[in-house]
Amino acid sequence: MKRNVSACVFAGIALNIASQEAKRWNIIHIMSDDHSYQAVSAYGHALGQKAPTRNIDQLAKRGMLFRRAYVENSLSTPSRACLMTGLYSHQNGQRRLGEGIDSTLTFVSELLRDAGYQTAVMGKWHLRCEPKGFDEYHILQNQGEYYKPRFRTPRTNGKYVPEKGYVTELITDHAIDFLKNRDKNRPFALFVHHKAPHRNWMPPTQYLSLYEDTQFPLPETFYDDYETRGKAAHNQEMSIRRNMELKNDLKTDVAVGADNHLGRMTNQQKQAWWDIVAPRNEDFLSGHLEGDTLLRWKFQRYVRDYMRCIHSVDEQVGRLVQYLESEGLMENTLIVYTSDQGFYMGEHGWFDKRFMYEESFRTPLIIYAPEAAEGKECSALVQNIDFAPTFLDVAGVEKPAEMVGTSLLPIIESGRQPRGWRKYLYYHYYDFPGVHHVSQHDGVSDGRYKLIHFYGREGTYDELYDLKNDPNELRNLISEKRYQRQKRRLQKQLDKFRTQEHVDEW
């Protein structure tokens, strides 16, 4: 379709106008891959008090933490396509992991290299389609490995070449390189998505025996018998008791993995897995445990290893944070580190996410901003779908009329909620049959009160929370009385959701 060639010089010269008056700030987008909140200590969860990650709470001192950042679709790859486009999975075509993104779209990449931004992406990218927009790329194979990861960059002809060293590590090493060879006349936009700590949580060697002493407190809801909830939280396969594996997950017989995993190590750091590792193992098979005994060493076992994972990437983000500083790039530089959903440590007595319950839905975020108010908490709902028009905003390029998210730089700057701010969160998993069995389902939030609607092959059912007294999620309200009236507004604003093609109302 030809453009008007008028309107396309009135476009540029808004443009131009528009970023001399932005920020133009560098961006940094740091997102680790089911990185749950309770994990990350500034929190104050008791989980994440107990392994405390230091150097990302040092962004929240430095900046804006955000109590409730949310997800629109729990899944790696959805939320991926939300974080590109600022759109729902409805608008972009990321519905499941095995559905691919309408990779017409633009991307906010491509909306800010025509900005003047070098722009560039390393380590998970996770979408089926080319990374559009990046001068430069440095991505893993699909989910990517732990040891001797393999990466595709525009050099490799399309193949993904193996590197030696430790994914975490690695993925750091190349978006500082990308910052020393730069063009330092321009800004630029570096996207830096780690593995970690993604199942079967392979922590780097050198830590190993992190933790090995710490017992993690259990969570409240670890023994939930799901009492007042549907079909979908009693028939999900995300169990720690049922569906965590114990060779694969972990990790209790040392040969079994050898191909996948200790195979991709090099010796000495095969020779440090089997010199801490295979004792352990050897205890545990010599114990024999049972039920809930066995249940409790499950969840150790997985945490020890999860939070091992974290360990490495705030040490990385800690990194990446000192080359900046050195460089004098914390001055003009917004920073974000979040993850693409929301993870359970436990809680339910579950693994993984999916679900639009709080540890799922939710997600940590925190952004630092030059000039920004430091040490600044913010309880305004966002959301994923707001990342793109941020960082438009920063680059001075107006958002596309599509683009469904809100910009978060008023917020960040001011250290306020906006008035006129979103109401309402949207929430669609659809990815069933799939990976842990998790019945679609959509639902609406408003902070305090939650209505998810469930259905497909295990039946059609609603659910509604008040978070306020029941933040556990324990006691679905959908048939008491005194809540019809919570019940039929949520409805209402569900189904505008359902109906807008795009949602411009709040």
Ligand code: SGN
Contents of the next structure:
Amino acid sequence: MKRNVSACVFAGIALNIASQEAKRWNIIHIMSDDHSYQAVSAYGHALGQKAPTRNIDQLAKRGMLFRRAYVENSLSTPSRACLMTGLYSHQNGQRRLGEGIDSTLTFVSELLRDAGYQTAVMGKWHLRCEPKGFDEYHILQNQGEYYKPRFRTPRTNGKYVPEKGYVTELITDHAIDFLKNRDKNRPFALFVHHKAPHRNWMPPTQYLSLYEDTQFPLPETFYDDYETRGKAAHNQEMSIRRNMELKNDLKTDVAVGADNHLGRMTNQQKQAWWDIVAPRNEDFLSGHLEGDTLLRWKFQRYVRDYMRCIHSVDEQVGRLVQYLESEGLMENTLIVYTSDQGFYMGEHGWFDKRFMYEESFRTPLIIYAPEAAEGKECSALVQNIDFAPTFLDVAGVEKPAEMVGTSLLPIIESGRQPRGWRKYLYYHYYDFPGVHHVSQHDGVSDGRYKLIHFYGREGTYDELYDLKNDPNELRNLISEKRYQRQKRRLQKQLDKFRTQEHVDEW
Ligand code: SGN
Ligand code: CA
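Condition change, the form predicted alone to the form predicted in complex with the ligand:
Zooming out: every chain and molecule, the one shown earlier first.
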């Protein structure tokens, strides 16, 4: 399906075509919210094996699984800003969760639309600026709601209007409707951004019983005591033991009649919750669990609800792919499956994300493309700033000079890491003080060694890890003599990242 430049000029639209062999494939970017790679069964982790993601795995079988895909700043809005701009947080302005995005920057959606693509975003938008460069959108209010979620479209006069149903299914409905109504003579770029499985992990009622008899394995680092780490790991507020709330997160109030979780449900949906969840809660409350038994109970309930949400995401991914299949679109569509960051599934005793430690820094990434290497795995260091350049490459649009990300298309096509590929990843987390109380830190990783610099009110110090010998990052090597050379090498790279253009307020 190679098309050359002249074949891409249509309907009087002036195209900014750079490549002589622009793919002009359609683009679908599916991004769930807080989906950890541990919970994608294609990655082979113990957790995923207990709750397979068959449809997402199928994309990996037909496409490419990235083993070392990372974000730059493990939080929703910063990730979405990296996606839209191909720039790091300090360059696009979205450092923290709230305001920040420099909305004068050009978004990839605008460039794709200018190049003749029909563009749409469905689901969580979250950025505090209008969706720019989209012909169509159906966006959730802020974090969005699981049941009867409110959506805003170009036709709702700026208002968010509730829609009956469950969020993951509704987002998929809107994605499929967009595809049905599109102009079939032009390519499309569709961003399908799920709310699930974001906290507080509310599954659809049909899956409330799924996994109830499954015992999910505790991660090896569940009881981490942070012995060799600095203050941030000790002081965080994302511990399952201390910070995961029985009522709000684990919904134990359903049994006693409170319906703050069920407020957006229909009577039928409420009934399903009461029938299934209330008896479980009554058992739990009468058991008066304490200590480690309570902790393990919390872990199981957390992971079960999370995996139920994932099951629904997986099912809806399957539904979307089936639609593409039925329309013959698998031949000319690039499909990305990813998340806006990683997530702790009990590793180090945590939920949430934010830290540069692997489980939140890393994110699942699977890319299916026509004519590309099938069933391959890639361990090149890739990052969420690479999406925008990849999409522009596919569309045959020249990457703006200031965009720091790199197109993944050569990797997808050849199945190999090109010569001269990046050797270092840069990370920077700024959202302090803030929810979950994680100190500011920046750092670099070369995939084997990782240097993290914590700073701010809680003190300034460094940590160093050797991921090959210590994949769980339990031994901070910063003071060990024989690692000083590695430390200096990484420090040099970190300084380079810090002095890049546009770096300020550090
Ligand atoms: C909410 C969540 C936090 C979460 C942030 C950011 N609390 O504040 O647990 O870290 O969102 O998440 S909640 O009780 O309101 O769910 S992000 O994915 O948008 O970055
Ligand atoms: Ca998120």
